[in-house]
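Presented below, as structure tokens, is a lone chain in the form predicted alone.
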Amino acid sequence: MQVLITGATGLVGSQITKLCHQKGFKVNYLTTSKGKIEDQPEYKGFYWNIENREIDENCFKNVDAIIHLAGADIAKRWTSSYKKEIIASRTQSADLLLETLKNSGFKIPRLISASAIGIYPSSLEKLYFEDDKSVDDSFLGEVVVLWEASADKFEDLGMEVAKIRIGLVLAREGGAFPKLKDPVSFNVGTAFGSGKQWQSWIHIEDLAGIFLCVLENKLSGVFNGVAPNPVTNEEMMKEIAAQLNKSIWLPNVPAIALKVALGEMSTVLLSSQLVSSDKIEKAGYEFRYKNLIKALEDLL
């Protein structure tokens, strides 16, 4: 099999290549830098420009499904442009991937797109799944339903569409974990307002498997990307703290300080999805990380 995947050197994305290598898969990549361009057998590099429309062609070439990923990373400050570039760099990604397919001939089966639980409305104690259809009124909200509209473009090739709806990334080497575990290191960890707002978290090699679980199986539609026991945040700042063997002592931050300082970017931090993982272990995956405690013992 052969995979072309956009966002191939990302934390996501380098991992869901490294499962590719493993299972004996070939893996063409889209880069925006001309120096991460490598050409390899088993993984090749080819060069696309977003803004300027630009991709080469030749990426599509023996390729039986698409993994994109290519998004700006939502983890920062969101001013008025920074809002624009995230929904851009998912929705004109996706958009410049669509017309060239259309122009250039090349027929591939199926696309996978990734996509975020943010589209899920917060709530402490509704349990959703993949068929609700009711959608935050945040930003984050309207980012996904963009975000996976685009992705639904592709059904008009007569391409099968699948996207995964991405939780709470844990991995050492990026993403949302290295944020959460350094104050707890220095003995300034604590609770997010409430500490009572779930957080759907999903071990990075858990992750990277539903993605290679939707491309074997040829799953199409929408799956969560999350481990099967949410916990809240107050519970995962306590359990990374006994992983490392420190304390919780600090009164948690409040919602209005969060505000203050991160602006509208907070609700990522306050939110609550309480997401089930039901549908994908269903179609056959079978989790290596089901628990929080195991996930982190395997981090930390």
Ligand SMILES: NC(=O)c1ccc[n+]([C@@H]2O[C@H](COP(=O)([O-])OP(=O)(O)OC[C@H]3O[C@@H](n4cnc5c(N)ncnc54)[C@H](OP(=O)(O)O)[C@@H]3O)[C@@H](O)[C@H]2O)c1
Given for the second form:
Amino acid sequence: MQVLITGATGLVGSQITKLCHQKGFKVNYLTTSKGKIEDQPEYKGFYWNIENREIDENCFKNVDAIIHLAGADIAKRWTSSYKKEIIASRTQSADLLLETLKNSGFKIPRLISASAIGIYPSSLEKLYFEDDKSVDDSFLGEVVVLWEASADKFEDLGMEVAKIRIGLVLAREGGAFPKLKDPVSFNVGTAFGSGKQWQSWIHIEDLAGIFLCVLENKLSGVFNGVAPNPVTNEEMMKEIAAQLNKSIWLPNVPAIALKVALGEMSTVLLSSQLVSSDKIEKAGYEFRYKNLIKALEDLL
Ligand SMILES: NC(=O)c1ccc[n+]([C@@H]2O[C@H](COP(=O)([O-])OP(=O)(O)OC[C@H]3O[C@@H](n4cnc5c(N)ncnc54)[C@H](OP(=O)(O)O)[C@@H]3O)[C@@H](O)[C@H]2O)c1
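Structure of the form predicted together with the ligand, please, following the form predicted alone?
Every component of the complex follows; first up is the chain already shown.
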């Protein structure tokens, strides 16, 4: 098996690459940085410049599936120009892949695209499954709708399309977890807003496992990429503190302070998504980290 990964150099992409290599799969990857290009038999980099519609077509040679992860970091202040970049880096990149496939004649059976649980409307009570059609009335909701629509267009080429709605990824090396953990280590960790918002987290190893499960079992459609036991933000902060032998700072950071400090991006910390992992489990994926305690024991 040979896969082409966009965003392979990022947090999730590196873990998927590692798992591919453990299974003996070769990885081609597209990168926007020429400095990140490597040329090894199992790991070959190719350059693309999405804005200039430039892509090295050799990336598609002998590829059985595309895993599309590329996208500008969501956790930066959402100025109007950065919002455009958040959308374009996901949708124009997908369009460039699609156009190049159409024009070059390469036939690739499937696409697996990253997506996000931010599509589900914020709720403290509702449990979300993949077939829920409601969309959060926020910039993130808008991003995910456009992102998934750009993935769906690959069906026009006769390709199978899967979309993984990723939750809060817990990883030692990056993403949200170090930002949650470090203040606790320095005795200033605290919950955000009411602390009652649901955080549907996933350990990075399980997320990579889900992508590979979808790939190897030729699954299509939407799958939530979350662990079976979501927690509230307050529970998450308390558990991190307990495992570090610290206590969390009281009171919580008020929502209004987060809105002043982070602007609209504060919705990432304050919105609440209680999301089910049933569908991917029924499709055969067995989670390694089902409970937060075990995941944190590994990460800390
Ligand atoms: N981590 C999470 O908690 C989480 C949650 C929900 C959804 N997701 C989604 O899952 C995907 C992977 O997440 P991640 O945490 O691995 O992200 P990441 O570490 O930021 O990596 C994303 C990769 O995308 C490429 N990239 C960055 N900016 C780009 C731009 N403007 N145009 C084109 N490519 C760009 C970069 O690769 P090159 O430098 O090699 O080009 C980068 O390594 C992202 O789309 C993310 O939104 C992640």
